[in-house]
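Just the one chain here, laid out as C-alpha cells, in the form predicted alone.
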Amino acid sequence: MRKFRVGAIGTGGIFRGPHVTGWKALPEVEVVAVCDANSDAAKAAAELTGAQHVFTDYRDLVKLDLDAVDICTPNRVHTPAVLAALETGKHVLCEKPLAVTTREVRRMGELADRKKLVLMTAQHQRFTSSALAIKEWAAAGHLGEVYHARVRAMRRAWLPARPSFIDHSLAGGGPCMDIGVHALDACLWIMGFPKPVRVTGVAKVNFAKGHKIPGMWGEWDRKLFSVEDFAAGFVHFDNGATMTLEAAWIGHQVENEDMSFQLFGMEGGVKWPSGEFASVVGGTFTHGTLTYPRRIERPHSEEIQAFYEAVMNHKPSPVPWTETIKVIAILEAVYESQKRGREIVLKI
C-alpha cells in the first residue's frame, strides 16, 4: 500500500528536532524529499529521514509526486513556499508564524480553499496538555463570556542569534513574530477568535543593540539586528473583550521565560500553562488546577497527526487560516501602531 508522502522545506532545528520525530512516530508515512538553501543541512536531513531526493531550491521539490509539504523556513520564506506548494496540489504544513502580513494569510488561504487543500499553521502550543485541559474546561461554561485576556511572552537573556530571527528581511519581526505569536494564538482559540477590531502598540529595540544583558545563546550581530527585541500592545475585540500583549527576547525581570496568558470570564478565571483557575460556587470563592487525563510529551507530534488525520480523512484544517489571520492581523497592527504613533484600526 503506498505511503503518504512528505517533501520538507527548510531543514533546520525545529524541523531536524520536533518534525522529524513526528513524521516517525507516523508509520503510515514517509519523508521522501528535503530542501535547504544551505546543501549541507538538507544532507544532514536527507541522512536523518531516509528522503531519496534532496533539493536546495523549493521549486524542484514541490513538483514532486507528494501529498504534503511540511515548511520551516525563515519567515519570510514561508509565503512564496507555501504558494508553490498549493499551486502544485499539495497539502501544507507551515511552521508559524504563516506569513508576517494579512495580505500574505489571505492570499495562502483563498488559494487552499479554491484547490480544496489543507492550510495548518504549526501552532504546537493548542496541543499541549495545558491548553486542551483549559479549553474543555472553558467549553464547558466554567470560563464564560471573556471580557479581557493577558498574553506575555517574556524572556530574560533568551535571544536568539542566528540572522533568521534578527534580520528583518528574513523573518519579518522580532519576538511578537517568533514567540508572541504562540501565546496569542493560544489565547484566542480559548477565547473563541473574537474579531480583533482596534490595536494600539509599541516595537523598539531596549538592549539588542548594546551589551548590557548578555544572551543566554550567544552573542548576535548587531549591525544586523534590524527587529524589535521588546513590543506590547493593547486590543479591542468586536465582542467588547480587551486584551494586553506583551513579547521580549529580552529585559530585567527574574524569570528566565514567561509565555502565558490569563483570562477573565464571567463564570471564572484561568491561568495558562498552570491550569490554575477561580471561580464562584454558590456565594463561595473556588479555586484549584485544572489537569488533562493525558499527559502529552511530544506537542508538536500531536499537531502533525492532527493535520494528517485532516488530510487523510478530508476534514477542515485543524489550524485554519481564517483563525490565523487575526493572530497575524494583531501583530502586524503592532508594529504599524509604532510606525504611525496611533491607533489602528483592523479591516480584516
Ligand SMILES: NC(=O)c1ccc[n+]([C@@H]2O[C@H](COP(=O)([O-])OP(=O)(O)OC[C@H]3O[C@@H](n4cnc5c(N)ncnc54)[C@H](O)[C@@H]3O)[C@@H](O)[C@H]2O)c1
The other form holds:
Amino acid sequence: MRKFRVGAIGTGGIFRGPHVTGWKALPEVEVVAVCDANSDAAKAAAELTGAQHVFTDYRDLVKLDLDAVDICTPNRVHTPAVLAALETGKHVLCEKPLAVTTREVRRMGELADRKKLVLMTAQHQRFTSSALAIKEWAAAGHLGEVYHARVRAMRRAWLPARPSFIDHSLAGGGPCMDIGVHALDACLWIMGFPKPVRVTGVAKVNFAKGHKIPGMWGEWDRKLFSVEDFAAGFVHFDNGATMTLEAAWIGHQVENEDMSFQLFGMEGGVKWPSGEFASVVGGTFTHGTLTYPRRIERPHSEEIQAFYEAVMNHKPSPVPWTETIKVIAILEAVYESQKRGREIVLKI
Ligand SMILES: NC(=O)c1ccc[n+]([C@@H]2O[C@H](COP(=O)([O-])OP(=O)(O)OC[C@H]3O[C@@H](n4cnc5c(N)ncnc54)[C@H](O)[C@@H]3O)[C@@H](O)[C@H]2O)c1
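Show the other one: the form predicted together with this ligand, since we just had the form predicted alone.
Time for the whole complex; same chain goes first.
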C-alpha cells in the first residue's frame, strides 16, 4: 500500500528532534525527501528518517510526488518555502511563526484555500495536556466571557545564540516571534480568537548587546544581534477584552522561564500551564487544579498526528491561518508601535 509521502525543508534542531519523532510514530507515513541549505544537516536528517531524496534547494524537493511538506527553516524562509509547496499542490505543516507579517500569512492562507490544501501552523502548545484541560473547562462554561488576559514568555538567560534566531534578516523578530507566539496563540485559542483591534507596545534590546547577563545557551554574536530581547504590549479586542503581553529572552528574574497565561472570565479564572482555577459557586469561593484525562508526553507528535488526520480525512486545518493571522497581527503591531511611538489600529 502506498504510504503518505512527506518532504521536509529545514532539517535543523526542531526537525531532527520532535518532528522526526512525530513522523516516525505514524506507521502509514514515510519521510521520503529532506532539504537543508546546509548539506550536512540534510544528510543527518536523511540518516535519521531513511529519506532517499536529499536536497539543498527546496525548489527541487517540491517537484517530487509528495502528499505533504513539513517546513522547519528559520522564520523568514517560511513564506517562500510554504508558497513553493502550496503552488505544487502539497499540504503544509509549517513551524511557528508561520510568517512575521500579516501580509505574508494572508498570501499563504488564501493560496491554500484556493488550492483546497491544509495549511497548519505548528503551535504544539495547544496539544499539551494543560491547554486541552483548560479548553474543555472553558467550553463547559466555567470561564465565561473573558475580560482580561495576561500572557508571558519570559526567560532569565535562555537566549538562542544561533543566527537563525538573532539575525533579523533570518528571524524577523526576537522573543516575540520565538516564544511569545506560543503563549499568545494558546491563550487566544482558549479565548476563542476575538479580533484584536488596537495595540500599544515596546520592543527593545536591554541586555543582548552587552555582557551583563551570561547566556545559558552560550555566547552569541553581539554585532549580528538585530532583534529585540524584550517586548511588552497592551491589546484591545473588539469584544472589549484586554490583554497584557510580555516576552523576553534575557533579564533579571528568578524563573529560568515563565511561559504562561492567566485568563480572567466572568464565571471563573484560570492559569496555564498550571491549570489552577478559581471561581465562586453558590456564593462560596472555590479553587482547584484542572487535569486532563490523558497524560500527553509529546505534544509535537500530537500536532503532527492532527495535521496528518486533517489531510487524510479532508478536515479543516487544526491551526488555521485565519487564527494565526490574529496572533501575528498583535506581534507585528508591537513592533510597529515601538517604531512609531504610538498605538496601532489593526486592520485584519
Ligand atoms: N515549536 C517549537 O517547539 C519550536 C522549537 C524550536 C524552533 N521552532 C521553529 O522552527 C524553526 C527552525 O528552528 P530550529 O531550532 O530548528 O533552527 P535551526 O537553526 O536548528 O534549523 C534551521 C535549519 O534550516 C536550514 N535552512 C536555512 N535556510 C534554508 C533554506 N533556504 N532552505 C532550506 N533550509 C534552510 C538551516 O541550515 C538549519 O539547518 C523556526 O521557525 C523556529 O521558530 C519551533
